[in-house]
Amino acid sequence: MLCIKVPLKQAEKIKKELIRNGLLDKEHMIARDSQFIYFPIKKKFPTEHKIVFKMVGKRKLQSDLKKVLESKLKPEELELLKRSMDVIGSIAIIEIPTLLEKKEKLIAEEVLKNNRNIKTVLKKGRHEGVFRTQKLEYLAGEKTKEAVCKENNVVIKLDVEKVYFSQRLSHERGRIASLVKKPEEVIVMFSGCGPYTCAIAKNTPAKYVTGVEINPEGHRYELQNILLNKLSSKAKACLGDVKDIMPKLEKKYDRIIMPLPKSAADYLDVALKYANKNAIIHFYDFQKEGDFEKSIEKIKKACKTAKRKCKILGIVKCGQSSPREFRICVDFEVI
């Protein structure tokens, strides 16, 4: 996210400038350390301050359904309730059970009404097929099922109901793009609607970003955000499988990202192939807590196998799709 960095003692003057002039964004939190405060900011303007990229964290909505239909709902009916809620831009997306089903529409009025900033909610489904999106029902406020929501300082537009996509996955977007140092060749498999190659193309010195999508609704918006945020000179978005791909692109990166952690496993040998000497990958994969090490065996099984070294940077917790069970993902050089 873009950010002003300011003194301590010029925070309130600088906050109340921002405000004035529109500035400020307020759908995230502000930061600080122990010498500066950090205030997002919507775009770059001239200031004696510096600005920076900085990730920091998105304002919470009104998201505990529980507490907004306390009111509304019986207590063995609130018991029954999804405490959470999914929200893309200003969709939300939410879960009912079975035995609430009459009161779907209650339920969703209350949530529009509890959070301004949300224009449309749509009854969840199950993810399914191999493109991981999910069957989406309408329920109040506006028909559409087209988000445009930002994050780390890019404009993301998707289908909700075509693509799959997770809000609450930009820190980590954030936190890969803050790795990328220098200019360096970089590669997205299962690169979606390209918040990644967006984030990375737009906030980094990275030489050139390449993404690669097979599922031809997630490539067709990747395209039109490569375009929204005017990012055609760095990156570009590929349609197909990677397998088929890669070669066809005859390249080696310099840092390679997979980030589909149900089957990322069946790609490794794909990305040791294409990447470069003391290329970095950013491998993620599901493990229950207690079992990440099985995720670095799959690593050095593929490594072994593809007669390549390789060094454990780190493992990162990004997410929990289960009781027990997180999203992980393993950053590890090729040496």
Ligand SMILES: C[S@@+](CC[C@H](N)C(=O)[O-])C[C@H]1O[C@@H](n2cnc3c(N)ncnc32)[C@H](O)[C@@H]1O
Second form
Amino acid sequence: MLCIKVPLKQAEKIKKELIRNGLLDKEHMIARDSQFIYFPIKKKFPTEHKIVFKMVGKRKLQSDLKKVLESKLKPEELELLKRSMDVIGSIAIIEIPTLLEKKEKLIAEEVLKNNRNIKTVLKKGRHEGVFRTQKLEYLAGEKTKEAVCKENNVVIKLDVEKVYFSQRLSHERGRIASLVKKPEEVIVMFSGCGPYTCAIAKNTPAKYVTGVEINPEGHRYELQNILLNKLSSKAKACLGDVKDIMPKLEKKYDRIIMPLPKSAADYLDVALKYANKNAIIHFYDFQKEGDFEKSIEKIKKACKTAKRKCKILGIVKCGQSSPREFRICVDFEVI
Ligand SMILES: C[S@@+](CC[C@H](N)C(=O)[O-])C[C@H]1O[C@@H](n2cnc3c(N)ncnc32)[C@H](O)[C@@H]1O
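Given the form predicted alone above, I would also like to look at the protein as it appears in the form predicted in complex with the ligand.
Full complex below, order starting with the chain above.
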């Protein structure tokens, strides 16, 4: 996120100026350290202060569904309700338990009423198939499934039903982008509508970023998002299975991102084949707490088969897929 870095003493004055000029990004949190405060801003502008790229969290919307519906549902109905909802741009995706289906329209209308920024409410489905997409039923507001959202200093447009995307992972994408410090060749396997491709091309000194996506709709949006963010000179999108596309690209990479936690292990052989010496691979997996070693085993096994050595750099928890299961990212170097 673009932030203006201001000494603590000047914080109040600058904040007022930002609000007066409509420059403060109110959808993101303000960060601080011992000397400076970082105000998220909507765009660059001339100033005596430094403008920096900093990872800041999104401000919470009235996303606590139980709070929003306290006065509208009976206590036993409230019990059934899931607390959180997914928000992508101005679309909210809510989970409706079977026993509350009769009240789904009322629940959706309340979400609209309580969140100025939400224009459409859809009912959550299950992520399925190779494309990891979900069927989303319309509940309230504007009849659209196309969303535009901002994250990591880029604009991302997509159809939330036709393409997999989770804004909850924006912080993780920002983390990966923040690791790119040199003119690297980067490939994003399983790139979806391009949130990693665009964040890395826009915010880092990467030499070139290639996204590969098998879902034609995801690919269509990735192409659009590269154009929307004016990144065509530094990024491209390829349509197809990574196993077919990577050999055709005839390149090797310094950084390989594998955001397909359900089955990324099946593609480690391809990733290792096209990894330069000292390349960094970001391998996503689902794993229970205490079982993270199992992901490392998958990597070691694939490296052994590929006759490559690896050094594990770290493991990051970047989401929760069920009460006891996490989405993790293992960062490792190929030696
Ligand atoms: C979990 S989604 C992640 C999408 C994107 N990276 C993001 O963060 O929003 C995984 C994506 O991988 C794509 N995919 C699955 N198998 C693939 C394959 N063999 N080759 C290329 N893409 C694939 C799916 O269509 C889906 O869009």
